[in-house]
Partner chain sequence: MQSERFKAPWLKLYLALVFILMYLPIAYLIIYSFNRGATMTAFTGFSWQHYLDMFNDLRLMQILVNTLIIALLSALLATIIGTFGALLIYQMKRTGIKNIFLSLNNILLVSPDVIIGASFLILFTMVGFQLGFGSVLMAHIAFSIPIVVLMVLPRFHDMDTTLIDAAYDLGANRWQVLSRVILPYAWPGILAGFFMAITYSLDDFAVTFFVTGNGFSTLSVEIYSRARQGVDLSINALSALLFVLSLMLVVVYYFIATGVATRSSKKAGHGQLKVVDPQ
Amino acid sequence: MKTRYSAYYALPYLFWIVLFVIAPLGLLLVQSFNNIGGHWTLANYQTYFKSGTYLRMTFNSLWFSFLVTMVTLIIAYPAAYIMTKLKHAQFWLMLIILPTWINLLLKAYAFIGLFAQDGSVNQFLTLIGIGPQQIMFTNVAFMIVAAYIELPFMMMPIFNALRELDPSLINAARDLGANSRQTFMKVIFPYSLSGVRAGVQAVFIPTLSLFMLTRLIGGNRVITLGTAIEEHFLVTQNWGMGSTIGIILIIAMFLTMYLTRERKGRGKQHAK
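Would you be able to provide this chain's structure on its own in the form predicted on its own?
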């Protein structure tokens, strides 16, 4: 009886999952087998895997997503660790979360004002004698802006994982003679890996599909799969090819989630 009622109450959730997740993915998959004339074909996938341009876009997407993820992780982990030691940690976390409430387009234009030829950054460089530099429309500018935007999504899960760490484990490690480095490597970092994995997923997957920043900040010098999808849907009107790239992107996202999933065996090993 309990199982029957549970299944009954789960039906509305299944309906919304089918309507808003499975159905759109199915439509995208069907559209990926259509050419620009609306006829069924495998040419889109053949073109993708045979074209050096599309493969280079795929490599660029993976490479820049990896770099942005590593930069945010290097910054977020020590910052989150320090924040857990502060008296008003939740207040500082709120200050980090606040920029996520601002529209992405507004943040992009704010950085355009900072990195422009006569912007604040170049004015400072001129003041110290270096002179104005070409910052806009470079890979470095894209990396800085993307890392800034994604940083809170890396920091929040790491902060929560570190806050949930039992202090008695750290005290036990120190009582057994472990120094600070050994305590971090053997206790703190392994037990916070769940937050690291969640942060990597939260940063790497959205960065794969970035297209607005590549246009506004990178000046289309940073070509990614997200840029290609935008071009095919809005410019060339080749929805079939755009859908094909979208399917490839979704597969890459699922692979990322699979590779960064929590291993039960390791969890049991840490528990022991």
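No experiment lies behind these values; they were computed from the predicted model shown. Positions refer to the first chain, counted from 1. In this text, rigid core is short for the largest set of C-alphas that superpose within 1.5 Å between two forms. First, how it differs from the form predicted together with its partner chain.
- Residue displacement note: residue 257 has its CA displaced by under 2 Å between the two forms (rigid core superposed).
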Second form
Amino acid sequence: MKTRYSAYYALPYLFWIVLFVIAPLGLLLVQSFNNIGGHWTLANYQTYFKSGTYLRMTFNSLWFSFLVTMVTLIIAYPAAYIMTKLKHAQFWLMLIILPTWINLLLKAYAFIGLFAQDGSVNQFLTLIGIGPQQIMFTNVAFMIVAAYIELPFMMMPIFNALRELDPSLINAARDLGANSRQTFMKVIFPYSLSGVRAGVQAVFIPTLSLFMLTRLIGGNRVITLGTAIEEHFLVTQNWGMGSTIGIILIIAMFLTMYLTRERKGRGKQHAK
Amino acid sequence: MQSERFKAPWLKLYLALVFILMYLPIAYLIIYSFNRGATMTAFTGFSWQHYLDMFNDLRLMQILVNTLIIALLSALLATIIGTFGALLIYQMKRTGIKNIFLSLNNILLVSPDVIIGASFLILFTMVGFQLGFGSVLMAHIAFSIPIVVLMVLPRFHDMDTTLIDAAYDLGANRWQVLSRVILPYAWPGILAGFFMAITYSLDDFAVTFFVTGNGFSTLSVEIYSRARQGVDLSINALSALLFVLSLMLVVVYYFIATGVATRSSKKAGHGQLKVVDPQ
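To complete the pair, please output the form predicted together with its partner chain; the form predicted on its own was given just before.
Below, the chain from earlier opens the complete complex, with every other chain and molecule after it.
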């Protein structure tokens, strides 16, 4: 009954898929096998796996992303949980979303002022007797700013998952004699895991590629996979090596998605 | 019950603290935009000076106009292309093919933006496309299309197919069915997609940074290069301006989204303003 009248209208969309989805990824893959002279080679991958610097950089990037993810999770989970108990939950959700609409560069820029040698944070530290510290261009500064930027993206999915939880399940747990702690561990947390997984994906993967933060806040001391890619593409012009690191980043992305994938039926087993 | 009531003030205090920390840096930026001095560390008095500086900075104003043109134009084109893409996916009968298309659609949403930027740079260089306004515009259209599709598709799925059958029975041709029945029904989703595309474009830094070349710049790229040189309070003034703009966009979007939600299922975007991290 339904006639296909959109085939022509959808031509630009099909062009888009071929030209901007498939082709760029294919080109990136091909480029990763090219040396500077444009010849087919495995040298980039050999360099990557043989020289300790690239592997150490990758490990560092993964480690920092992991830490940032954990920090945001620890802050976001209780906050999202409390939010579900509030009356105007939708309004509070808007308040979480609003900062994500503000340009990331501006947020990073704010911290340049806050973390400066005579900046507000140091003034505060002096006031409480700790004294001024070097904050800018440290690993901690990078992690604070990254966690700040990623926090809403962790809170949103957890909040959504917790809100979808059927309250009668909690009542049932209480009726069956579970205390608050048991209710949380056996009912609420297992059911909110889908939100935690989505949050971990939404924070871990982008943090791997936050090159502007390492430049502005980390002072090039923290090198992420993203920084390395930017460096090879725009500074040293070694596109082959940059593409190789890009492929590594894509693999890291798929691995993260695989590890945090929805495991069907597990939530139900817990509930039993 | 009692224990929960007892804990409540502490819990609310914690939440308040999280919200304060979330907004503190933004408030800090905006407050210092009114500083009479030239630093972001000591507030010496109120002044509009940095706003005057900002509006007199012709380069910055030119870049602001460029950024808005890119945002509106890319959002418009992405919305048109994405809406018909969603229609195509909606009409696919075999779920296997449909899922393949949905996966292809979502690749750019989940890719880290350095990857998008780097691979687009390779693409533009390979085909010999000059970097500048055109390449930035095309890149922005490209990364905005998938979110439009995701916003529009649920509206199509919610649509009662008997509406279309009825239109045909009453003698409408294909174009009339599309323009009088299908598109008006999907309108709230299309509008939501358009706004998402605008914010994606305004927010983007990394992809633009890769494909912008030397001559052309957007606000994000300009802020980045100025911030690397140190504090410049006209950036604070600009951030206050952009904050008001974002606030307006959020309010407009909120009304669209609630409009979508009241008329269709909960899934159609309500409470999920931003699906994927846009950095």
